[in-house]
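Next up: just one chain, as structure tokens, the form predicted alone.
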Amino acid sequence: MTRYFLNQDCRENKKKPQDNCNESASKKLETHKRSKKKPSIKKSQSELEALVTVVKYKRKPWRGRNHEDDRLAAAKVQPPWTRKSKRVPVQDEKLARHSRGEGLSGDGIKTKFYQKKLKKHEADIQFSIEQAARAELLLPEESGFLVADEDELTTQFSQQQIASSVDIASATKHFDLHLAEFGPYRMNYSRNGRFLLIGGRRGHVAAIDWVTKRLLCEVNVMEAVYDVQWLHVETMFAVAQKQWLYIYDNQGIELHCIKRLSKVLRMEFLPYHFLLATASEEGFLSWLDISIGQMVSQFNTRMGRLNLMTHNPYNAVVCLGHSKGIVTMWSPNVKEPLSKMLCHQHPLQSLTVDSQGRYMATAAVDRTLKVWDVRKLEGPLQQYKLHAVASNLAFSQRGLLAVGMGNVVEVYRDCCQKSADRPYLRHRLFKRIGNMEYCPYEDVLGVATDNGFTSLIIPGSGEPNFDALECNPFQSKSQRREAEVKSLLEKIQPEFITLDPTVITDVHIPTLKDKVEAKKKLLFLKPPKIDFQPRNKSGKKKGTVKVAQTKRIVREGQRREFVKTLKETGIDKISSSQEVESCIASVKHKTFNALDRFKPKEKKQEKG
């Protein structure tokens, strides 16, 4: 670095006394003569060098943070990297909303190293909870509900009044599709809530971007359609036709025909396991892995016709409703139901599970509606008597329950934890309801009827904020490809589907102890003792040396056979003491016969 300083002479010339300036000014006033401006004369290089002196300055090297700390400590100044700013405390409600449960105390840890490591881990968890609670300020949207005046009820508001009161973008979400020729219809929304799939009983199948009203594809399969289901991306969907299950792309081109799945009535897709669960008319329940195209499991439930099916998003367990009022829960790992719940004394008409896996709603032909706690398999928490049989049920992301009775749709708010006196909204359609489903991340309820499809605006039903890394309604093609690859890498194996998913992280202590004890028994196992007495062929008395030599040869042969059996069995494959006993029993001393010498000898395996 180069710095420039003025010479001493220049500095002295600048410091002239003020009196001299005043005298010159008075002389000018007396003469009343204006001084003419002299032209600027260019100074030579020597004069500039006389005025300016060049001094080269070297920066001192940095001596490290410790030196800076000592220097600041001597000056009684706190370093900026250790200075902590006071932050506004977070509300307890927000912290409880993001809490991960009670932490570990570390009482059983003996070493100081692991105690310190555990404390650091717990501190990181608390920091992440606090950051997640603080990040709620950045959420752009909030959920809102209809609020009526004192003399009004929210049930009185019609869809036309709601659509005329909201903004233009929200008003376009209420529309009707009149398709009277190919009904009755069934519908399904994609995971990000952007695309709509409808299928008519007379073969009409269509995929739509319902936000922009853009038609992706429309085909007629010329066969009865019983159900439709989106797969992991919006470029593939499954259609349960009269005979077999077909998979199409978003242009309506047939990709696969799965003949092992015949006469399918209902379908459910498990996005984190890449499994397509199907229920057939003949009572068969199947799980198809669409990532590799193989059947994971398929067995007969022995429960008759399966026309009621849903799944629990919390643990990926499939729930089936039966004509005896029973709800069964199934996993692809077990051929028997994981649990059976007697929910009603009459045949079931519909069932659904909320998005967080806490509550299950069931309806029967006796016009009863019950809400159950799926986590404890207890209930009913609430019980309602309807004015008609509920043929369809659907939970929203915010806990609103939609009930379809004939051609009437009723929406109930806060009906699980406490009793609801009256419905939140009511809407009457022209035809009977086929099925209905809430659109994710939108305040919309889609209803498929006998003559088409209707989209209803339900304020406060959808989650206002979405995670773009989980489900992005505005994702591009490149983002969709990356999300598909990432989800395939994070795919969960079907062996992990259980009622309580937290059991996977636990250690079964009794089984572990049995395995350790079994390995110890095998490692310190001694060959069985042999009580062998050689025969005296000639009848004469022989010496003890010959007898002892014969016994030693027999014992060595028995020991070699014992070691060989242990190697063939394998220590790692033995998991209980019963297998140890069976291993010991297989190595017992064999009695020799005189005719054993005529048996063919075993061929030795060639070493490869």
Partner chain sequence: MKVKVLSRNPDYYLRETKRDIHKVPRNYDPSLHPFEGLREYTRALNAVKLERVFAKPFVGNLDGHQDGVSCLGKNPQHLSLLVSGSYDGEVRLWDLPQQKCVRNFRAHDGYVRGITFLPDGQQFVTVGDDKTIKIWKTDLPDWGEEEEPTNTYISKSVIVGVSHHQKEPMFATCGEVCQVWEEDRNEPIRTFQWGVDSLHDVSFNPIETHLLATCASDRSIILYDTRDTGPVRKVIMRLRCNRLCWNPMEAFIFTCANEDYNLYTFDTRKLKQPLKVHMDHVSAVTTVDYSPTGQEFVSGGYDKSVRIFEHGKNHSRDVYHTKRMQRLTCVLWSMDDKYILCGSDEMNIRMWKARSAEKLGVLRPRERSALNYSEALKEKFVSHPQIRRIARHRQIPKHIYHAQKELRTIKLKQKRKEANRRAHSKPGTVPFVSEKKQHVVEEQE
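To complete the pair, please output the form predicted together with its partner chain; the form predicted alone was given just before.
We keep it simple here and write out only the one chain, dropping partners and molecules.
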């Protein structure tokens, strides 16, 4: 291999006779090849580099000195296996993006073996982070943007202006659907952003491939429709109708009517858990596992009518907004809210959580908009006073916040960490907004209104590079099927829905609360049951009263003994359940020896 490269080099050098130095070097190389004499030390820098690059990728075990090594030594270049790689360092911000937090320092580890092991493990993690950060170089797309000139503001550009100044394919992403008869509408984008589902209050449900504008199906369910929601693939969607919840396929055929979910107002689909979370008019919150068709949990929240619902994509916790200005977070495992936040003094009007689970935006009827840190459950980070009540909120993948106020949509950029003083974009619609949502992986905001649907171009809102194994807008049928199977295999169990989803990777250390509870439990320990049958010494038949009496006496004695040992060992000292068991065991195994009867009685001893 190396020899081949060397030859090539020589040939290339020959072609350029004007470079004297190179030529001489190449001649020397040739002579070396033929006569196998030791080559001269003097070499041009370029020649040297050529050599180094040749040898760099050679993965041959060390087989003693050879000519190449001699040459390298002569040039004072270290052989590649002793030299550290000279890769271009990765930018810190890229590393930070891929970092999973600080590693372990290994302070508490006693043995050198495990210290070494941990160190190696940490190095592996570091390496993988670096590789992932390096791979960003390969990402094909860059995000969109809208930059105003000096005397302009981005807010002043209308959708028509934007659409006219972008390419044709992008311009088609701004469109209106005029559906005056069956409104007000609600809409939902599928997970890969390719498909759009709209549902009108008066029964009109339609599924559209909005990129190609191909209609998948259009039906009128002849009933009031409150909410629509795509399920894990674009072949199924759920519709919350007047009485019950129905599931249709992408041709509009009714697959299921779920009567256990009645009077549903809002739905959220948790894609990794395969759960359809629904909130009903009567205050019931339920999670339906759509992979097995089982109700995971269903209970009354006792919070009244639930018409504000969203879920946190980071931890799959369902967030509800209430008329008392509070936001509650729910998991199917606990019948009480995981947390209750008093966000506003007035009834909540809308809420949304961003895709990375960092920020939550809430709006109330007093025209305030607040941004909260939803990981720490703290805030507000920002507080805005709007000029109208924000009835709808939506976060995009890149953190743009869309605020719907009546028939106006305003989009804010960088509004969570800093306070934004003016909107990034504004658009006025003809009718009131029903709901709105950013299209994943596209620079598009979909707005459902009273008389149809409008798709707005918001440059810079969508994630430019998708991961085809996660969500693929260009998915083929076979890819979809494969992805469905894969995702079903790694369905996360509903027991894992908690505020912190990373707990499973942490080391389990019992908290103080656990310890205190373990101690408390001890106090209510029951003495061990004994199966005791008194011996019939005399051989005569005895009355059952006598037997029962003896049994009772023995049992009493046992109990007293148990309490005594518990006291002796000291409840404070007992920490683990093992010790408790040993304590029980010690009571159990205390046997009465035949010779014990000659011992002085204990009570008397104590008195004396």
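Computed from a predicted structure; not experimentally measured. Whichever C-alpha set is largest while still superposing within 1.5 Å between the two forms counts as the rigid core. Residue numbers count along the first chain shown, from 1.
Relative to the superposed core, Gly293 undergoes a Cα shift smaller than 2 Å between these two forms. Once the rigid core is overlaid between these two forms, Ser105 counts among the residues whose Cα shifts by 2 Å or more. Taking the rigid core as reference, the CA displacement of Gln558 between these two forms comes to 11.3 Å.
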